[in-house]
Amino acid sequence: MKIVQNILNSRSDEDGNFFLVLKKILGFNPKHLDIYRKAFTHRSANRKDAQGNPVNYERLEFLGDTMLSTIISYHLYKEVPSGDEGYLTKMRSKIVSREHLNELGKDLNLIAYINSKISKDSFGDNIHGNLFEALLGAIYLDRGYKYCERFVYRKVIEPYVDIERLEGKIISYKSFVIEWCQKEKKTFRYEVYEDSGNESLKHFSVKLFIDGNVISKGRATSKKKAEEQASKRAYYALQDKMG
């Protein structure tokens, strides 16, 4: 605790408010608050350092995917050792899936803490799973790979890696349509349609199509997004078939 204080007495009150932010986040002292500020610093904030490279978390949020990868394949290793290549690659998708990630930086509050020149409100969903990923890219550097280690466990694997559980999850409802569709071999089709919605920000209707009829519908903000809905909506509705 001498330790601490003496760290938050040799900074600044902003310095010491953020070292307290992160050790509640990660769960022991930070060093460099540097590294960890660029990791919740967006790209509209246009910082430079003083060899005018950009500042931002893109680069951390690489290493940290690169991180999350390592860690949840080493434990997926060790604990299933009759799952083989295809099996373990698929399992690994499961977890570091990009909704799961996104649910995880809700979960710890990140976007609180970002720097950026955007509103809060305007980043979509992916911003927090960027922010985790950054942040983990942050605690390697900081800390190194032990102290990485140690924090997905507590945070990802502990609360939330279920083998079993994990093993029925779909990742892609689309994916596992399509591939019900020619296992079964039914035809199926995706078909926009004009959307009637008047909101400011566009939006893409679908309807999908097995066996020449229209088995369901889906709306969102991208072409892709509006398949995965109706593709998942699908699915509920022939479950008892598609097993």
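We call the rigid core whatever largest set of C-alpha positions still superposes within 1.5 Å between the two forms. For clarity, every value in this text was computed on a predicted model and none was experimentally measured. Numbering follows the first chain given and starts at 1. What changes on going to the form predicted together with a further copy of the same chain:
Superposition of the core reveals a Cα shift of less than 2 Å for N53 between the two forms. After superposing the rigid core, the C-alpha of G27 moves by less than 2 Å between the two forms. In this overlay on the rigid core, L68 has a C-alpha that sits less than 2 Å away from its partner position between the two forms.
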Second form
There are 2 protein chains.
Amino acid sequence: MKIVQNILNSRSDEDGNFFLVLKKILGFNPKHLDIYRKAFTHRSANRKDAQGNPVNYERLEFLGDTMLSTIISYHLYKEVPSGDEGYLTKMRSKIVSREHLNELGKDLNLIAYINSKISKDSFGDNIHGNLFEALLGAIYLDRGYKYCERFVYRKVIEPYVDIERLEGKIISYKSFVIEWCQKEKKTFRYEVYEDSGNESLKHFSVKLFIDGNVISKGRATSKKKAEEQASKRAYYALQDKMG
Amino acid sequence: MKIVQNILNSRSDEDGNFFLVLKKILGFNPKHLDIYRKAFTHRSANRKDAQGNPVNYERLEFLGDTMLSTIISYHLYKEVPSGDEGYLTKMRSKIVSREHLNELGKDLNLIAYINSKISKDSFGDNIHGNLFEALLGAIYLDRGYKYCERFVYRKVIEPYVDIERLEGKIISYKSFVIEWCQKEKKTFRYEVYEDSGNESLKHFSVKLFIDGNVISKGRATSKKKAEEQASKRAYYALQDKMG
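Can you now output the form predicted together with a further copy of the same chain? The one shown was the form predicted on its own.
Now the full complex is given, and it begins with the chain already shown.
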């Protein structure tokens, strides 16, 4: 806290705000704000550096794309010792799919911080994934490979990468939970409430009760996703019983 | 040297030999010989682990391929600040081309250490690139990202990656040197001699003389490559004059 305060004191208000926004997204202290500023700059802003080179997120996106691919590859290598090269390649492309990246960028609400001459409403869906990749590139340049890897674990792998689900063994954790409760003659209910917190994006929080006890919680940008997250957590919490 | 001796003493002769071979290829001490053994094991050897999973280099190749791509991407990002995403992608695919990887594996003579039921002569050219990628995967698992990056710099980027040449601005350094000498009215000659050293692969060493003075040296697995390497070094040594 003291370090943050010192950094804030030595910067302008604008820098201080950006620092806090980043710290919240990243989960650690960013060192070089300029790199992150680039990661949020769209080409329409027409920024140039002293040498006349365009300053926008596109080059960082190139870097972040390959970083993500490498980190996911290593995770799959470790987690699936029985998977051959073809299997690992197929699983990786599911995880780093355009659709999935867009979802990740959207969940972090990265578009809120974009510097662009174009209105936010007129971007297509890919802007979310592009900003997410650019952010990974920026993290690598700012803090190196390990920080980038940790961020990917926290924001991509832990919440979303589920090998059983990717393999199609489990399509929906919610239906899995429901079937299990019916088979075991247990009652269940999902208690959902809208919650915006301090964020500009609306979030949904959900508690999953089984036989009247809270088994797990979920929080996401849609009711469906929050329920699925709570169900997934319940699945792991109860794995022995459900096995 | 003392450390190496201790490691050697504590291992079998076979391990000791493999350790020394690896140390020479890698330029550092390998820690987990098993990982490297896997990197040299072809599927035809039919090795399996205790769980029945196949043990061969194919999964390591998957890992090495993405590591190489990431390390080259970062190098290009740094070195070509004016290159946009499309340019960086194009340059990367030139550097990590199948042909180039095969050359790298061949130069390190990796096939000499392969464990396979198939005769070495019956492999196609791709075996060289596959072994090179698997070796990168093994380095990452054994010593982490930084060691892998340093190895790629020493074995790929420093000797082979030349952005001006990849851009097609310079096709051959040898013809560049010859033209320059003719224009500047200087004499030149390449002095080549075959040299096998301790390696099983034949090497060629070359000295480039300009006006009777040794300007640069080269060493490679063909006369042509050694001359090109010496010419490239001369190009950089004389860059101010040649500019």
